[in-house]
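Starting off, we have a lone chain in the form predicted alone, written out as structure tokens.
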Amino acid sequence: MSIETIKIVPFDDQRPGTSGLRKSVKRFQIPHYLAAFVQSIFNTVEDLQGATLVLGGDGRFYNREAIKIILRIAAANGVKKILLGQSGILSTPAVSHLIRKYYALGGIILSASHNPGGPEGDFGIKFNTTQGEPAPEHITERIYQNSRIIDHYKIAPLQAIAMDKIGEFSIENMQVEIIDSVSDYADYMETLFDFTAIRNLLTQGDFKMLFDAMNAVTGPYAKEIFQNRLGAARNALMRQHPLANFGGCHPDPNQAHAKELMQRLYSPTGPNFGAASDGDGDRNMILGNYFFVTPSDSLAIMAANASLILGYREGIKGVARSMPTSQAVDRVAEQLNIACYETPTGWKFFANLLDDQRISLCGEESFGTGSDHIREKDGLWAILFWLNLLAIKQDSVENIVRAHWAKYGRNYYTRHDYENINSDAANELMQALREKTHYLVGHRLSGQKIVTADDFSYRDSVDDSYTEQQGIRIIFENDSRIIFRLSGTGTKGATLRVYIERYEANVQKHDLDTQKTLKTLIAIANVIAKISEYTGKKRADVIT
């Protein structure tokens, strides 16, 4: 049977964001929409002929249909082999690991991460390169430019595609190998962490854990790792079965969207340790009994204790954080005398630093943490790190965090999200802020002097690439910060994120309410940006 060439008119909205192309499911279901973007990837990626690719997704609605289309287009474009997760399931960290382990040219990940799923939800697709990392900007820009002029795609004939049973089949001259979605990743985790110590923690005392998979991709991984390999109790997992609509929930691991987990941890009889991961498995939330660990603090504590962990006993080379993430890890890096990098939001900005061996750990305030073991943030890796640390220290989550604050000080930190706002209004708000920055420096607001006001830009120290307009920074003389940024992960309207931070060295002031402590800065943020005026909202939709 012959390869078909399908004539199309290009779409005008296929510019990838910080994590690939994300749109509503209905947009992706428009005839030729997904095919056009996939062909643009294949038109852009070099050395595609005869290559091996990894393919999988988080199991959300349209995942299976998309995989069938991608397989046919891959076969038509000369791909030699596809490693496909069983039933089309692969977490984002697992894809990164598989690319690296099997020396694949790259991988295609189908996910909209923490965005809602189902027929009325969102879908997404992104390409990861040969190091397992999200495609850098120069590649995503080439994909986008191709998507603007593409006039056809190539596709192999329709055939029955069975993806639920491990094995092999062919499409034209391309081999498709259905692989176990979990085993390679789980085996790798055993090389990084002391599974014997964690197993003893979970089985030889009264320690209890609870993991919320949020009906997303990490359910099968959690069952294999936490229960089968580490001996966690049967009731240690909740919402562990991946569902196409995530059970109607928003698979974002934070206080607002993991309410049942929060309720169970904030209980006198609650578990000692709680955690959650998101839609595609790359984010994490860490909880103790009656205690929430901010992602920024989590990164800093990992950096401070990395030498205790099996895979990092030789020490860490450096750390990196996204610009909006709190400066807690900076203080650890200073004491460890290692480099600390501040990058724009988006994991691809960490990839160059990881590849160049300048850093070992990195993280973002949006519940993402990772290391040089792969080139994506990794939710279960972070949770295993914490379990290993608890097993070593034989202490509670709260005590570990408080001891860290006592040594390094506490960075009070919050993020206020204003969701689904008018895109034009959001852009006007940001432009107005940019125009203010040049005269804000030196001004005092509520008694606090502004020493820096700018639109963050980044010069990559590895490849000298330059990225600008990454968020408005207002920095005060006491190192307090207010950051304004538009999110690149939503699909409806715009999301304004406001990040607010204040450092406190005094141990006697480490037990204050975060929102009350930051009340003055929150008020300053609203005044400077005129948030209510531009958004029509009196308060944030989500506060974390």
Second form
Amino acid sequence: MSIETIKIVPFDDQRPGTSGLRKSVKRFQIPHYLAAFVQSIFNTVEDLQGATLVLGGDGRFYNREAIKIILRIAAANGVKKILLGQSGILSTPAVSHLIRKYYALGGIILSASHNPGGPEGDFGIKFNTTQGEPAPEHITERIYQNSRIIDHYKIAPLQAIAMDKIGEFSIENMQVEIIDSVSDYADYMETLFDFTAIRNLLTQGDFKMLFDAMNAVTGPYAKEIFQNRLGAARNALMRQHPLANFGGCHPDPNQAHAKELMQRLYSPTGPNFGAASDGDGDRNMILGNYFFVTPSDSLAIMAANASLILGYREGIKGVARSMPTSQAVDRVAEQLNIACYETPTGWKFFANLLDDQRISLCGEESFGTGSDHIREKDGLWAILFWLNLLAIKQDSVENIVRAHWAKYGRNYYTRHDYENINSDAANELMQALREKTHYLVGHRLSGQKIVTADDFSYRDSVDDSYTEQQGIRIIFENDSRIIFRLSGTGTKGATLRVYIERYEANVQKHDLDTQKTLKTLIAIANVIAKISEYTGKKRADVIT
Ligand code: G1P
Ligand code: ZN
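Show the form predicted in complex with 1-O-phosphono-alpha-D-glucopyranose (G1P), please, because up to now only the form predicted alone has appeared in this conversation.
To see the whole picture, the full complex is given below, headed by that same chain.
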């Protein structure tokens, strides 16, 4: 073996955030930057010798280069086998599924999710463990500590790497198997949903769907699942070809970044059902004709209807939502008499609850929903869930949501993002808020008494791990909430997220405009946090 040892000076900015290490492509292109982080992962992970790993990414700029480097480092570190998605492509949910299906030690996902791509965009890398879940904090923290002291990495010599054809080759003693990126995942979906019922919905009658792949990884998955297996029309997919720069767009499935999809749905001749997924395929947006389903409502509706769906017929064990996600699902859990967990932001906090079979469904307000079928949120899974529900109910998206509100009440909900603000100012804003929480409880604002004001902390009930400073919560006696936190996935300056929620039981008041009905709370948030003063911005950059 002619493994080389490359001496390096460690980088000081490789602490993984909410979802792995995310930086600009330019940062990743600095010589040894990616290699140092990959070696830090390998220095952390136990039982690497002789192990199998899954590898793939969302196809964004630098994906192929990164894969070549990672393969050579893996070979030099004693990995026995790599399952690599064809052309280096795998969605995040597909990686999670493959790790579980083939009992791999773990996987490496190359993606910066919904962040823009291209030479001027972002890149990212994330390690998932044996159950297919994002590495928990104690592992990401050890990876970071290792990245601070690393002084060399090991790498196999350069060789031509053919990743576009299904097949096998070796690098030193390591076997690389190129696998179809889509088929395992699509097969799995067929076991969870009633494909016959969905096929009937899509092919008989006048039901029309439109899926926006946002020029990102789900294009090939959507083609196989919706068109080849479910018979969706040729024009049911838009932006279905994955591009390294996502066509210059922001591959984030929300009202702000899926404008054309929104326009097509908000039309009298528009489709009955619209959906989109993000850069790496783990997020989803659900739309009806002239109707937007908030991700928080989507989770609640799934929970309420899960027993109708093939893969969840036995009923669900429990549910979980990230703290800023609306409390809509809590009300369903109460009715079903099942546990409802509130976790910090980030999918990794659901992992123990899923592994321990305490929950079956979980979700985040940030367009993420998933279940115990894998250990990542799953965009196409959520969309199939909705299609299956529509096939069963034979009703519109809007009617299904309205019926849900009528039964459980409506949680009006919005998130306001202030992007690319000065990091020091953002930290000062949060610190000032933190100090304020000590005396806010008991005060009345606009007639509503504050019953909780704190910085959210979480103790995992499975492994007892503890996480603090997960967002400032201000909760009123009528269950309204204002939550502030700083993003852990951004790469430019800081992003302040303000989450606002108000519960309305009265069905006569379920048709109000979200921003208008939350106006008072939005104003309170601005005043309490002095947002304009700290950020210099009069209004949020993105409202979802
Ligand atoms: C954001 C979302 C969070 C999600 C994460 C990864 O993280 O808010 O819910 O888990 O992306 O998709 P943030 O930037 O807020 O730290
Ligand atoms: Zn994503």
